[in-house]
Each structure stands twice: as structure tokens, then as C-alpha cells.
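Here we start with a single chain on its own, the form predicted alone, put down as C-alpha cells.
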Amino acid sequence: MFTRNWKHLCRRYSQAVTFRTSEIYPAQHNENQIGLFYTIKPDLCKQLFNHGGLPKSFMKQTKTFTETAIMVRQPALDIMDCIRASDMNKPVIRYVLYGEKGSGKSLTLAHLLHYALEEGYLILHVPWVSEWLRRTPRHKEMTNSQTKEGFVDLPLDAAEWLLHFKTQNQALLKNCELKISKDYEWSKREKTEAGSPIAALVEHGINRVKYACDVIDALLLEIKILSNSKQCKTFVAIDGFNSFYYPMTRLNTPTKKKIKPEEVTLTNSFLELTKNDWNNGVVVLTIDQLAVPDENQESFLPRYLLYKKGFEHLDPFVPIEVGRYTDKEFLSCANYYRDRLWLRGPSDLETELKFTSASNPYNFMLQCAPL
């Protein structure tokens, strides 16, 4: 009985409903577009995600499809509605996206980043925290901090993030009104004076990689000041935030001592940013089981993945679950895959794929690839 009804729904939905929306501006998305795909223009996609932010498997898919299309889903719309309804004069609200592996948290965050760009927010985006703390290429550069005793710097990672920040905010950084509030002395010969545009601070960190971590520390402090004074509104987006609270990193000192996340200067800079001691901004974080190495994780819920310390750091926050596809979303995605020739075969193939993938977006994508 259930299978017959599902097949009937598949045929009826495929014939009656499109899988695309022509509305390309996230601020205009509403419940009428839920389950539909919208396409991000190539230049905007390059600006937002050229240095990370989209899952690697999704990036491969976009090259195959020759377009970057994101599905409009309820969690993103919920956060947009909350942002529009919130009082920006009050302390920032922290939103936490959570859900099982492959449910679409990173793509929901990508949708929100597009929204923030179109709405004129200054964006502070960390594409994947584990790239700093869990990935250790053979020549990863790590040095002792010159300004914070007992801490370590990741200068190349910091400089790369500054370049990412510069690319995402290229239009706003041309605004000469965004100026720093005090002098920053980097050495006897190098100094960034009060009143300089924050773009000068960013350029210094990119050109002088040695000081990149200290520049980020100063930059985030200055942006909080600018937000409080209403000179800009700020959108903070961090993917895999729970990696900051996993007990150990894969970083080692020359003496083979394991380094804890709280001993990395970048960790402390961005944890300061996610406090609610400033206003005129938004903080959206994702927590993910993939961000930490434990294979036998019992739960994907915030209290479990953030540990006690991370949960208390964010409390109070607004948890928003990113779940599996609804029937409408699943069929819309199946129609999109058929349009892109990613999915072929008989028309009732969707029935089997729905059960084998459990309507998990990532599993569904993988299962369609060889079909």
C-alpha cells in the first residue's frame, strides 16, 4: 500500500512540479520555494567560496553540472526570518545548525552566506575549523607565538584566511569609513596607525605572514568595535565549530608534545568573536560529527558534540536541526539529478533510492553517481 502510494506521488510530483526557482536572491526566498533549487552566479560563487565553504564532494558535482545550485530548505529560511525579526541593538544571537552526517549543514550555511552578502553584511567566515586543527600536511608551518606565551601560531593558515576575508568582502573593504581605533606596532619599523582603513590591516597580514595571526586578533577586535558603533553589520559563519572543543589536535611541538585547541592563537581569536558581548551582528555556527575523529559517536546533538565547555560558551543559543530530505525535497532533488543526467534508469528508481539512502542528501548524491 505504502509503495503504491509513493510511486503515485513520484509520478504526480514529477509531472506537476518544477525543481527550480527563478528567484536568485536569498532574501526573497520563502516557503513557496522550499525544495526548489536556485543557481548562484559564477562571479558570486567565486567571491564567496573560492577559498572554501562548499564540501569537496559538492564542488566536484558542480563542475560536472556546470552550475552551482543550492536547494532552498526550511532551516535557512528559519534563520533568515529570525535575523529580520531580531533587534540588532541587543547582544548577538548565536544560531547552531546541527544534524546527522550528510544532512546539508554546510550547504545551508552557504545559502546563508549568500544571503549575508546580498544584505550588505561584513562576513567573517571559517570554511572548516578542522583544516586548522585536524589536517596536518607535511610542511604545515607552526611557530611559537611572539605575543602570547604558551601559544602557537599557524601563520600560513592565518594568511590564507585573511585572503578569504578580503575576497568575500572586497566591496565593503573599499569603504574608507571602516577604520581601526588604535595603533598596532608589529616591529620597530612596522606599524599600522589608528585611523587606517581595516583593509590596510588585512593587507599587512597577507604580505607579512609572520604577523598574520596577530593581525587576525586585531582585525576581529576592531570589527566588534565597528559593529557596536553601527558602522557595519557583521555576519559570523563558522563550519565545524565543535572542533575547537575536541580535547586534542593533530598538531605537535618539535618535542612531540600534543597541542590542545585552546593553545592555538586562532582558536582564541574566533572564540572571542563568538561571545555575545557585542551587537549589530549575527553568529551562525555548524557542529558536525565529521569535524572530530571519533568514529563511534553516540549523538549529533549540540550538548554531546560541544562538550560541557563549548555548550556553556554558547549558552544561550538557538539550535536549528538540518534534517533529511522531506518527500517533496527528495523528489525535487531526483528530478534535478535526472535533468543533469546524474540519475538515469526507470522512472520508479526513486522508490528504491529513497529507502537505500534513507533520504540522506549526501548518501543520495553518492548512490546516484554511478547510475
The other form holds:
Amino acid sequence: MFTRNWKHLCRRYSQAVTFRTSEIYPAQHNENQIGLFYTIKPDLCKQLFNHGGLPKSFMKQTKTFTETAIMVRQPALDIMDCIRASDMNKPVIRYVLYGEKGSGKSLTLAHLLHYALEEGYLILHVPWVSEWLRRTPRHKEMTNSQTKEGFVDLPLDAAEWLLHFKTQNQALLKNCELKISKDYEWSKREKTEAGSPIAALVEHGINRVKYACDVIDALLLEIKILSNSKQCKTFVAIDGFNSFYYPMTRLNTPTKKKIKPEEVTLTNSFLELTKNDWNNGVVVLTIDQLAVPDENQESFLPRYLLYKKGFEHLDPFVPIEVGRYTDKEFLSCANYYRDRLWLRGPSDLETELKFTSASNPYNFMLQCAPL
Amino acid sequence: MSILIKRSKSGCFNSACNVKLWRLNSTSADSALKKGEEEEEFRVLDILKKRDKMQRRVVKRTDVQPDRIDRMATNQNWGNVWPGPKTFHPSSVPLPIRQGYVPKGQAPPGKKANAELMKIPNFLHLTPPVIKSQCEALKQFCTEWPNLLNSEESIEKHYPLEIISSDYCHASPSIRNPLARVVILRVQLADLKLDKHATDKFKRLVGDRYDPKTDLVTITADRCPTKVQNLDYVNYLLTACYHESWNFEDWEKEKTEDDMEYYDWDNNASKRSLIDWYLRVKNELKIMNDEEYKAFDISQIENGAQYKASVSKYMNEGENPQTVQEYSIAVRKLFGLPQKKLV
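Since we've got the form predicted alone here, give me the form predicted in complex with its partner chain too.
Once more the chain from above appears, this time first in line as the rest of the complex follows.
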């Protein structure tokens, strides 16, 4: 027993230097750590990604590996550098992550979320826009908006997001400095008064699901105002942003009318948020081919996926490509899999896998699974 | 028919025998016969025409002239022997030419009585000395080559219109080739005097006949049967397109930004968002109308020009990794962000 553990430890130690970094604070990451894995603490992970945020297949893998290890990659470092270099008093800068399917856009976003959390940003994170607009479970809750004529509410999704928001920003919401600027009257008896903390607003949205969409609208507006007045700095992360600009959603009204994305209240709230008419914030968006149907996945570049309207909405933005693994990254990843006993076999297996997966992170992960 | 003839022949034979027999028997009749011959009282109908058979005509062979080639001097002027295009004639051509199907183990048929040689057009009238002498004769009508047209560029500059057609020469009974009628007209778009609107309209009119890479407009005509007609037709087409592109129709005013053939940054949302961003940075945001946006001078915005160029290229050239990269560089410069580090 002892010898086995000893061997295990030795093996761990011999490889640990090559693919792991002990630096667990994303803000401290730099070029020296490119390609190395760092581990997010489980409680942090739970706080950030409990309600989504990591891709499903990756979640499965983290369960298998009993740790959430994310590779430090160039695009994330790039954005961190840019955030540090940018002037927060200027209008928010929109960063758009783009890349092939499975190249790690969502994980880069996860890395950045961790960074934002450590840096004390207020996080507004939409895990997957298509969840709202394109996924249609049997009982999708959908009502006509009470406040906006001709719009559609998704109250359950909205409440879920509020919960997500609440979990992610527990610490910030606890201290009651963030106060709302005006009265919100929801009904005759319910109203949120000016000066109450935004946590109250969120609570109201979660408890009274009926008003969740209106709450989000108000919340985002308030956060913009708060950011402008330097009371908080805000980190907006939206995964699969191009879903907002795909001409059609999969939603139908009870009268079988097809709904366009711009007819959903949530869309409008978040599109307002991604305008650059506020400051003291960062907006990171990912655009993904997977967020649109198969027939519109010809290219992964921004103009194609965002359409003219979306491009004009975001322009000027900073496009950042998340590419395939470089040689170093690939090797490090293979070592990591070997360490987790996920990949076994002769050492020239890597060469072959590199060829068959074309260094695409997702494909590599997929192909290692049965090995 | 043949049977009839045979009968009559046998009948005749019998009658002749009878006559002889009758003659031997009668002397008086014999004398009378003599008398008749002298006096020719009756003409005898000679049915079989045995008497004066036509003499066979003896075919007189005319004297065969010796071949002309045998009488040719070696230093003769060939141009006089064969002055113009004509069908091959063996006795005029002092060359041991052979042409035609080659039987096994034999030489190809010689030039005499050889139809193969007559079928094909020949160029015996265009020997180099003849051409030379003809050129000499034509020289007096030629003018001098202009001195200034000494290079390809100057020729292109002064004669921008290029007409391309082909002549064909081949071994078949007809010297016509249907492809010879095709006429191609080529002209550089820059050589045509067109303004911005007219250029756009001209491009739309000619469609894919315009190649943006080389700036050449190529008009091909092959619908008329002859080359001259096609030449007239291409000239007509060019003229018509040119004048039509200068026309400004009423409905052209309805052209919107979506109909534009290229991305004009100044008219697009990109300029508006850049200006809005700039004014927000300076905290001078104001509501402007379209004219003000168009009139706004972006040279006061640092790195604005590069941003403009990159967006225009992004839109005009189409989206590819290269243009996205350039856009990224321009935007980072605009925002004052560090450039992407190369790993």
C-alpha cells in the first residue's frame, strides 16, 4: 500500500512540473504559464458555475477528474492585459471571443469569470443564450409581457438567471452599498423603493417569478447607473451571444406565432447592456456556431455569425480568436490526461492523436475518452 | 426482244438462199440485175446495213507536251510561275511531292493525278522572296511608325481599345473557320471617361465582363456570321453601355445603403458608432442627424483613419482571418489597448 502510494506520488511529482501551475489566482497568470493547468477551488467553482457556465462535457470530465482544472491560454491572458490597460472611465470595451467549434471559448470565458470574481467585479453572466431562445422543453414558460406591448417574457428562465446572478455575486450583494435609484412599482401592493439594495430587487424577482423579466430589465439598468457612478465595476459575460441576432428563435406563442429574438424582453435587456453607453465595466461575449442551427454554421467569423445588425451593434469591438492547441498546449494537455490516467498507452500515441484531433481541444478530449 | 431478232435473222438467211437458187435458174433475171446496177433504177433497202459498215474511227493520239517543269530554268522567277493562289498543278511545280494513302511496302502516290494534293489549299504563291518583293512594292504606300509609340505602355495609352480576333489556316477543303468570326473587345475601365455614378452603373451593366483584378472590360461577340458584323456589334455594345451609364434615371434615386456595390464607411453605422464612442470619451455626447454624422471629420480621432480603412477592407474584401486580424489591430489601437502578443 505504501509503495503504491509512493509510486503514485513520484509519478505525480515528476509530471507536475510540466503541466501544472500552482498559481490559482488568474490575475497572477502571465505568459510563462501558457499551456499550464490551474485548479479552481471547489467552493469557488460551485459559486461561479453552479447554474451553468461550463460546457456539459467538461462538467462530466471535472467530475471524473475530481477537480476543475482550466488551462491558461493566450486569449484569456490577452483580455486580462487589455482590461488592465484600458481606462475604466471610457465607455466599456466589448471583447468578442470567436473560434471554431470546441476550441475553448466557453472555458476561456470561465477563466475570465474567475478573474473577474477575484478582482471584485460584479458579474453578469449569461451561461448560454440559446438556453433561452432555442431550447424548447415541453413546458417552456412563456407569457406576454405586461409592461411592454407585443413582447414575450420568459419568467422561469429569467428567475433562474437571477438566482445565478445571486449565487455568483453573493459577497457583493451582502454589503448593502449598491442601492437602486428609483421606485419600482410592480403591482398595487408590491413595490421596491428607491434606496433599497439591489439584492432586494433580485429577491423580488426570484420570489415573484411573474415579474422576473421586468426585474432583470430594472436590475441591468440600475447596475449600469451604479457602474457609471463608480460604485461598482461590472463584468458582463455572455456565452453564445450571436443567438440574439439569429433571425428566428424556436419559440412559438400559444397562437403558433413564431417569435423573433428581438420580441423577447430578455434580449432587449441584455442588448442594452452590451451597448457602449456606460463605463466602468467590461463586456466579454462569445459567438459560437453551436448557438445557431446547422445550416447557418458555414463560418465561425464574427460578421457571419452576428449578421449585419449584430456587427453594427457591437462595432467597434475587439475580436479575439480562440484557436486550436499549440504544440506546447497540446503536449501539456496530453500530460494532464496521462496524469489523470485518462490517457494510457505508448508515448507515440500523442502524435497520432494530435493528427486525428487536428489539435482541436474538444475533439482531443472526445478521442481520449475511450483510451 | 432478243428472241424477235433471232427470228428475223433466220428468216433472212432463208430468203437469201432462195434468191440464189432463183438466180441459178434464170439467166434473164441475171442480166436484168446487172442492168439495174448500172442504171440504179431502184435503191435497195438494205435492212441489215451490211454493205456500208462504218469504218471504225481511229483515235488519233494528240502529241503530249513535255511537262512544263522539264523546261523550267533553275534560276527562274518563281513568283511569275505561280503568281497567285490556285489549286495544285503537278506540271507547274518542280518538286517531287508525294501525298496520300500509303499502301504497304510502297511509296505514297506521286504528284501527278493526285487528288489529295488538289484538295488542300497551298501557299506556293507566298514564298519568302515573293513576300519580300510584295512588301517592297507596298512600302511606298506606308507611313513612318510614330516615334512616340516606342513602348507597350505608350501604345496602350494612346490606343486603349484592343480588338482581338483570330484567323485560322488549316488543311481542309474549306478555308473558312467558324471561329474566325469571334471578335473580342478589351478596354481598361480607367480609360473610359466615367464619373463615380457612371462607373458604378457601367460595372453593373457589363456584369461579369468586368474583371476587378485587371480593371479590364472584355466584350465578346460571336452572334453574327462574319467578323466585320461582330466587330460592329462590339463597338455598338461599348458605345451603348458607355452612354447608358451616363444617364441618370429617376428610379436610381431610390438606391439605399443595402444596394451599394461597395461599403462606404462614411454612410454606414460604423462611422456613427465611432463618433458616438469618441464623443462619449470626451463627454460631449450630443444627438446628431445623418448629415452631421456624414460631415464629421474623423481626422481628429486618433487612429480613426486606420480604423476606417480596416472596417472598409473588412466589409469590401469579405470576412477572412486576415481582415479580422487587421480589424482587431485597428480597434486595439483606437482603444489604446496592447496588441496581441505572438506566442
